[in-house]
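Presented as structure tokens, the chain that follows is alone, the form predicted on its own.
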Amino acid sequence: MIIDKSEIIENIQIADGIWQMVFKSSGIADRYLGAGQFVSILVDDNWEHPIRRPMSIADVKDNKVSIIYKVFGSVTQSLTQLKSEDYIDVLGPLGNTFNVDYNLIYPILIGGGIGLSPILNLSKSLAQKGIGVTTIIGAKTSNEHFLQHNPNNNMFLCTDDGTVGINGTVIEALNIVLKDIKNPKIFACGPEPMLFSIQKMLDKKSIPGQFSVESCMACGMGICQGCAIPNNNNGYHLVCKAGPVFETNEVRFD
């Protein structure tokens, strides 16, 4: 990993409260290992916002790195003010990657909220290898979607209010998808309540999976201990060091 002053190429709104930023960083791109990794961004180099913000990598192409982020508060709001040719302080790449044994299983990818970044990254990576996948993307309402609901192309959108795609959560969509798939394995990223619901469902149906866990973290390197998550051995994992990608039976959300 490196710390890089990266030049912003693009920073645009792609849906309601959802933005995509592309920046140049040969150093980060050269060290990038695959979908699941993240970067940690110092949004403002001042005492008002001294803590870095973790952002999953949505794509890497040549020397360009893409992230997708949601506006939650003043820090992410200030991120939207950055323009092309501005510079941003980026630490990365950090974390591990998804491990897809596609010869043995059929991948079902699930993204909820801003957790779609590593999922879209993984989907593109597998598509480039000619590997078929089914993708489920959940949101509260259609305004938060920037993709098209296309079941014929194995792309399923769902919304809590039913304004586009399947009416309900990713669980409803997953139940529909699983009816026609043999040897599935789930690859998911999203809010903890979503992952907890998927985890319970997979445990009941004896279906394997991997989660990319979202967590608040300050350093991204295991120093601050701020991203601890319970494991199944009465201990804790640090998301930034052991993850963010875990097998579904390695972490607990209850």
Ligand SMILES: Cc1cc2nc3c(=O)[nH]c(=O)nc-3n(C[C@H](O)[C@H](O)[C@H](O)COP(=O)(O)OP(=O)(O)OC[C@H]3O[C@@H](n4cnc5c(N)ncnc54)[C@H](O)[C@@H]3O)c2cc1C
Contents of the next structure:
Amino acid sequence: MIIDKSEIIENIQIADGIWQMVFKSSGIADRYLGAGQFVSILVDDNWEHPIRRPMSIADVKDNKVSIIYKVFGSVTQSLTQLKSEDYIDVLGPLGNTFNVDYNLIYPILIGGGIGLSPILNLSKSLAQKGIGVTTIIGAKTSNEHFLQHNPNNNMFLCTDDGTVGINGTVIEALNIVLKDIKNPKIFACGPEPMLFSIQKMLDKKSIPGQFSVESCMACGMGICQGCAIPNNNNGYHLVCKAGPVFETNEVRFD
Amino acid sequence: MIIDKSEIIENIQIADGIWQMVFKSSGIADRYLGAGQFVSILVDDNWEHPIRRPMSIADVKDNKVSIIYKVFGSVTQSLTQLKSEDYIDVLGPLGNTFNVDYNLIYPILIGGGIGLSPILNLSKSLAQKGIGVTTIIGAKTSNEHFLQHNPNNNMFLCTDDGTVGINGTVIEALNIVLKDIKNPKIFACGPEPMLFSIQKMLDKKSIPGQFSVESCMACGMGICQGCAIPNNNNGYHLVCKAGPVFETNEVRFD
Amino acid sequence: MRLDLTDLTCKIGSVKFKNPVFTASGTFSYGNDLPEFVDISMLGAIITKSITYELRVGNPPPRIVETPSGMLNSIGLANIGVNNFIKDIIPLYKNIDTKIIVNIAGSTNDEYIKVLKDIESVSSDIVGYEINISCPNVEHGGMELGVDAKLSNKLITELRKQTEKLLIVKLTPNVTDISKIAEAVEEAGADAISAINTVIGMGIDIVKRKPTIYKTYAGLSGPAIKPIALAMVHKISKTVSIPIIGIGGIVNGENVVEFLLAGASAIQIGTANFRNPNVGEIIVDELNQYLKENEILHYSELIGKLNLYE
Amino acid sequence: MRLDLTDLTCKIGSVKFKNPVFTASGTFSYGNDLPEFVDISMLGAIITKSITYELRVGNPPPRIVETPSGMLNSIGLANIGVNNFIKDIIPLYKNIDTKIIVNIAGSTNDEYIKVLKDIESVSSDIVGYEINISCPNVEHGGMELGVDAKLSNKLITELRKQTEKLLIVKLTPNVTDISKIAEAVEEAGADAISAINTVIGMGIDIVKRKPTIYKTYAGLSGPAIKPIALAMVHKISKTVSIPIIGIGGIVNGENVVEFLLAGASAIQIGTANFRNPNVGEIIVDELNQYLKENEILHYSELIGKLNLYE
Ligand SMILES: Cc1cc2nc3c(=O)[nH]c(=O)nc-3n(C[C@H](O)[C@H](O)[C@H](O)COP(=O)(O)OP(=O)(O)OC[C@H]3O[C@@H](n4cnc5c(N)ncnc54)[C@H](O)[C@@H]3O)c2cc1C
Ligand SMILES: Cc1cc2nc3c(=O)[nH]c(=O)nc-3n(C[C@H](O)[C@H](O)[C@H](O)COP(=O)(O)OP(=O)(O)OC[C@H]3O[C@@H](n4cnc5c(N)ncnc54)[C@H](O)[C@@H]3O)c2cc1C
Ligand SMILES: Cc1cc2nc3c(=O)[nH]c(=O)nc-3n(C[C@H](O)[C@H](O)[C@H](O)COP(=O)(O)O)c2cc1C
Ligand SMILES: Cc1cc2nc3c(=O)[nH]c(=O)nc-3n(C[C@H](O)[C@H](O)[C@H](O)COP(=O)(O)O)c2cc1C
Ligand code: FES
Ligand code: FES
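What's the form predicted in complex with the named molecule like, now that we've got the form predicted on its own?
Below is the entire complex, every chain and molecule, led by the chain shown above.
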């Protein structure tokens, strides 16, 4: 883990309100362990926003690190103002990685909303190893999608309003996909309600899975104890340190 | 007085740490009354700095308004980042003007530090009316000057370190200049210690004058009562409303 | 579906206001002398700067300074005094299309009573009083009256006898338990509570090695104190049943909704006026917009509608 | 002229520290498990997170949220408990090249005493204790002990009997008059005072219509509270003669100078660690730089050297 003033190589809008930023950081690239890990960024020296913003790593190529972000509030808004050759203050890599025991299972990857970033990363890295996967990406509407719905290639998009891909949530898509698959294991990242629904479904069908979860973070490195998420033992995990990836039965959303 | 989102036409460094910004605002230009008035600017929507920053008007030409500013702290620092075609939120024009009864007196203009902005403005507007004036501009060192020392043209620069013009403060320059002048009246703007010294000198020699003074302002329009400066009646003037220009004997610096 | 009609009318005691967006004392003069671009008829009410018995010239400068997301001020209750207020300002209120509430301050109980009585004695369009109990009180060793429940109760009991108009008490946040003070002034007959006044703070100029404000200690306001104000409004709302007017760091319509949810029935805008004195009108618009988007007919449906976790 | 040698050595009670830059409780774990780029040997001291008798899992999420120039937290004193602390953490301090101060919290006087006694009973490299009296106390109806001068005095008197090590008391700012509490703990034998702990605040999520923090009320920290902290440190310094450790919104070397001028003998960095846990080292550098540029040999020449206007 380091703090790096990283030069921005690219910062472009790729879908409605969704941006991709690529920055140079050999320090972070060298320490990177795999999909699931994240960085935490500081847009400027402004203390109106004292806290860094965590962003999943979407890709690492040589010394280039990518993130994909959605414009939510003021910090992600000012992030869009940065241009190539500007510098950004990045802490990372943080957290753990998905752990795909691919000999034993068939990976189904599910990304919803801004949760697609680690999922795309995982999908790409498994593809590079020649491992077959099925990927489901959910969004509210087609404008938020920047990928192609391609069932033949095991890439399923779905939208709440049916404007592209399957009409419905990722749960509906998952139900369709599951029909043809033996020994599935789910790898998912997305909003809490989505993960909660998936968790209930997997539980019922006794399908294993891993979630990359979110939580409000102040430090991202285990020193503030802010990022707690309930475990199944009347206690809490620290998402930034024990996570963000957990086995689906290790976390509680209720 | 209006609040205007004004388009920036130019924003350039003109001397060491000194910048000039020109922006378009017919609203402010139309309401502008003369040298001495100021605007109050907001660099962005950031609430880390809740308060606008007052800046003297250095020039108004058609619908173009200029300010000259020195980089002090974070707000003036971020001001330098703005480029032409960016927008800036400006409140103005604010305050009163110098009042040069030029039939009766010979105007000597003195600007020190960031106080040179209204003085250059006054000098220019008197020159346009064909009125002869002598101007003295002080700075710590030559790097902060962007004008030419030109005694033949009644333009005197002075520096604390003697690197350009007269070696010494504006008081020394004033003493030299005063020798040849009948019915002088002083028009000055600059740091408080400078104005205080000039005030004591004028008082001793019974020379009249007007000062444009500074004070910490929250509103710039008479509603916060923050910008008080002692009057000579055990009370206070509001600099933003009764000023910033006062007769030299109307204000107290002790 | 989006509502076309929303209702911002607001009632405090028996007084009706156009909307719950008021301007805070000391940040909007006496409601006069504002820039021409400010349309005060858009505001629910204007609270005047604090009026004392004698005129006060205020404190020596520096009186104000910026802090992170806030500002410190120590104006020293500079105001024209009750006589000039009655003579020069009250007549202007005939032509003003919003409600006026007079904020009163004093160094002794007697001073508060005299100011209020003098204003009561003339016919006027004023709808009520806001009592600023955060002033140093000479009868109690310079201590702020507003930190003591008994003293606050006593003052408000006396003032209540003098007027049938709206009597609002503005509380100081610089106390261990603001609920106690709130209870005491409710018991004394206050119609409503304003909260909060500024938080005691200090700034230091390391170059001059002096405080940034002449009087050393000063009042902190602005977005920095919004979390403090929300906590206090919420606590007070759990204690008293009279309406609360929320104050502290409000700069936009969303902030208003926060205060309503915390339990405020109306709000006041302070520091934000200095940036744009027309912010009140903008906030009224934003609030209307919010109600429409969330299909809320009357803004009061939001008051206190917070779902606690536990 | 510029000084080449400056002196940051700091003494509180009989303990010498490398410099007056400490890290605040709850913002630097137990001084272990920090990122490898953090050089803790640059720090004057580390204050551990609050240790209680039993381990505590802490509060349900959300526990933290950002506010303008600040943050709210309600971690709920999550910590491993004194036994695990003694077993797993204290042995690590042998190899740590900075001083360690253990912060202690409890729900009853007895709990504080038990924790302190247990740590005293093992030989260790700990130089002292910081007593967090801002916790809800079950013996006093859930009220924070630290808002009551008598109760604070009683607790510190008892703890003083148990140790000769540095005994520092960390005060809560949520009181009417912090000087009273400061006097009471000085009288009880405290070696120093830390001020301030977080200010009570609240945030509201208008979409969820819920508090932004599970426990409704939470602690405000960061630059937003710096003016409040400076005022309190200054007030305390006018009242007691034991050293004060200033805390609240410090993010750089200039902020440290402000606290020194206000009367602090050392400072702690809290929230700023979350942005960069190495900020302590940077601040030590900045402080050194400041001393050089201002030709100050020993930093203590700045302590309390504020020129008031009146
Ligand atoms: C481990 C981790 C990985 C993340 N990866 C990504 C990523 O790859 N891409 C991405 O766009 N975002 C990601 N996020 C979320 C991201 O950190 C927030 O969207 C960001 O903090 C918003 O900052 P802001 O200042 O723009 O919005 P704020 O002003 O802070 O918040 C604005 C709105 O955004 C919502 N929001 C704030 N924080 C979160 C959050 N953690 N999750 C969801 N909504 C939030 C708030 O509820 C609020 O309504 C991740 C979060 C975590 C914890
Ligand atoms: C009527 C009026 C007219 C002004 N005209 C000009 C102008 O034409 N050009 C210009 O450059 N500045 C002018 N100023 C001063 C200008 O407003 C300040 O320099 C500016 O607010 C600094 O903002 P900042 O955020 O960069 O610095 P801050 O972070 O606010 O302050 C940084 C440093 O600047 C100093 N400083 C802050 N305010 C002032 C001030 N009012 N005067 C002097 N020093 C200050 C502080 O003491 C501090 O050390 C004027 C001020 C007034 C009241
Ligand atoms: C410059 C200034 C002057 C103020 N004067 C008064 C006053 O005279 N009487 C009063 O009751 N409150 C006064 N206040 C307090 C405000 O009315 C308000 O309670 C406080 O500023 C918090 O709100 P804000 O954060 O929106 O500014 C003043 C505040 C400021 C900033
Ligand atoms: C996340 C967090 C956890 C904290 N935990 C503790 C704690 O366990 N014990 C304690 O005495 N203070 C605790 N504090 C208070 C800090 O030590 C410090 O007093 C406060 O944050 C003000 O300093 P700052 O503005 O520099 O953060 C905590 C603060 C934060 C932000
Ligand atoms: S974010 Fe601080 S401990 Fe996880
Ligand atoms: S700056 Fe507000 S009254 Fe002058």
